[in-house]
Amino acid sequence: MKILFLDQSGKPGGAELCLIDIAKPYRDRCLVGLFIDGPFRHFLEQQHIPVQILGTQSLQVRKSSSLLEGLGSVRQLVPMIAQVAKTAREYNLIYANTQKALVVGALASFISRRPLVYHLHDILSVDHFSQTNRRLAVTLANRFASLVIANSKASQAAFIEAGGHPDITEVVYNGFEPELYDTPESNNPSLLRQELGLEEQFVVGNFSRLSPWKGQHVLIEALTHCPSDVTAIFIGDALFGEQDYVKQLHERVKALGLEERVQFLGFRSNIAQLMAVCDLVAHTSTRPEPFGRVIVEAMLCGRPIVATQSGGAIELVEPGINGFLIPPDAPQELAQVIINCRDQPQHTATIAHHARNTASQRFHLININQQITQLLCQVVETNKKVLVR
């Protein structure tokens, strides 16, 4: 089976990291088409995954765009659709990994007569998308997609609520390689703690792009309710024109006098090593999270996790068993969890140990990729029967 993957981003977000894991088994029989060049291309090349850049500038359409704003990108889309349709004839199916990829992939699928699979990494709700974008995604998926893979039950439910056909959806969680999170460096974090000046500190880590709905401000506010030895580190940076929020975070840290207790480390690739430095990982999204990749990564690193009680996080975290849940945008409740974990290290370690064991089995990449392969084979076989008719 040969697969043409499509992705809109040049930067490695959660959906892109998931794509790498799915594409690796098809290295010698796939191509990843990116709408714009960027660091993500290097990630793919490091894994020896063939990649082709389809455009020279990003599509000027955002999740909040109106119909008029979306029409402004038509001139960019037409040649890209033609190029993808031509390339797709050499492959068995088109795999759209993002919403903009769905737009291009749907029309290219129709032209090339190749089946379309849409991997839904988003919650199609008013919290995340404009009405125009929700309607466009659902209409294209219903009309052209043979399969919609939702990364959680929450994503699937939002798709169906927005008008998506239930019979074309399947839930497949993101997959992980547990051994990548169990390294000598992650098992001995004292040197990195020393380098970061975190000795004798209770360290709370936040791993996410810096964005208002990712809720880094919630953790900053929570620090004001915690003992002075509680320190926060933020790993990630702004991706989609959200530099104003980054500036606000720095200003808030200064206004609260927390300069000695907060570190912004930017984008880092050594996630396992940095998680090992943390005594607790805080996932602070203020809107429903489609899946929550960081939540599973923390579990695999043997770190306790506190997450917002909404979206996909509810499917991953069992409170008091493998982690903790708090209401959205609730700094005082977050502070209380931090204090409890700080004051009850043995109980917290037991929860983290249980989380590691269960996550290693539940989200193992081998099992997840087997599920996806089975679904893709069904799509290809069904399409062959249709073409024969």
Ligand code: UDP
The other form holds:
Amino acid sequence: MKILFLDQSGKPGGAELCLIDIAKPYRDRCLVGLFIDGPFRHFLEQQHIPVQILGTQSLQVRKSSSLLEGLGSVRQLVPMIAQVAKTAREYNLIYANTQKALVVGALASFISRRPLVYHLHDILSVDHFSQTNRRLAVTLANRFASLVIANSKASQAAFIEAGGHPDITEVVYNGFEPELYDTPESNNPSLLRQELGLEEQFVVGNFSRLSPWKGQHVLIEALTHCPSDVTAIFIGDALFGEQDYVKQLHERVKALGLEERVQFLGFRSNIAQLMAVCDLVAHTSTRPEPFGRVIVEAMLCGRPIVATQSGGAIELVEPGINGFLIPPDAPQELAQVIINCRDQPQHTATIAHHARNTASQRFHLININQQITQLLCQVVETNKKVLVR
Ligand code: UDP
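Could you please show the structure of the form predicted in complex with this ligand, as a counterpart to the form predicted on its own just displayed?
The next block holds the full complex; its first chain is the one shown before.
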């Protein structure tokens, strides 16, 4: 089976990292078409996955755009749709990995008569998207997609609530290679702890792009309710222009006198090593998280995880069994979990150990990729029959 993957982003967000894992087994018979160049291309090339840049500038389907603006930008897309439709004839399937990829992929699928699969990595709710974009995504998926792969039950439910056809959806969680999170370096974090000046600290790590809804501010506020040996490290950068928020975070740290207890380390690729220096990983999204890759990654690293009780996180974390849950935007509750983990290391380690064992089975990339391949084969087979008729 030959697959044409489409993704709008040049940056390595969660959806893009997930795409790398799905495309890897198809590297000798797939192409990833990106709408803009950027570091994501290098990530794909490192994995020997063929990649082509389809556009020269980012497409303008914004969160806030009205229907007319949305259609206006679709008109700008015509050359790209023509290019994708032409390329798609060499492939059995178009796999749209993002919303803007769905717009292009849907029309290209219609022209090229290749089936379309949409991997939904978003919660299509008012919290996250304008009504225009929700309507556009659902209408295109209903009309053109043979299959919508939702990355959690929460994403599936929001799609259906927004008018999506339930019978075209399947839930498939992100897959991970547990071996990548259990390396000699990640099992011996003392050197890195020393380099970061964290030897005597209780370290809480936040691994996420810096964005208001990812809630980094919640962890900063929580520190004010914690003993002074509790330190936070933030791994991640503003990927989508959230520079004002980054400035606010730095100002808040200064205003609260937390400069010695907070470090911003920027975007890093050695997630497993950095998680290993953490005594706790805090996932602080203030809006429902579609899946929350970081939650599973913390589990695979054997680090205790506290996450916000909404969206996909609820499907991943069983409180007190494999992690902890707190309400959204609740610094005091977060501080209480941090203090409990700090004061009860044995109990916390037992929970983290259990989480590592169960997550390495439940989210193993081999199983997840098998599920995806089966689904894609069904789509291609069904499409062949339709074309023959
Ligand atoms: N990540 C990374 N380097 C960083 C920060 C984050 O590689 O500096 C990775 C993180 O390990 C996770 C992904 O980015 O795999 C983020 O996925 P998630 O589902 O948590 O959030 P999204 O970015 O999709 O909203």
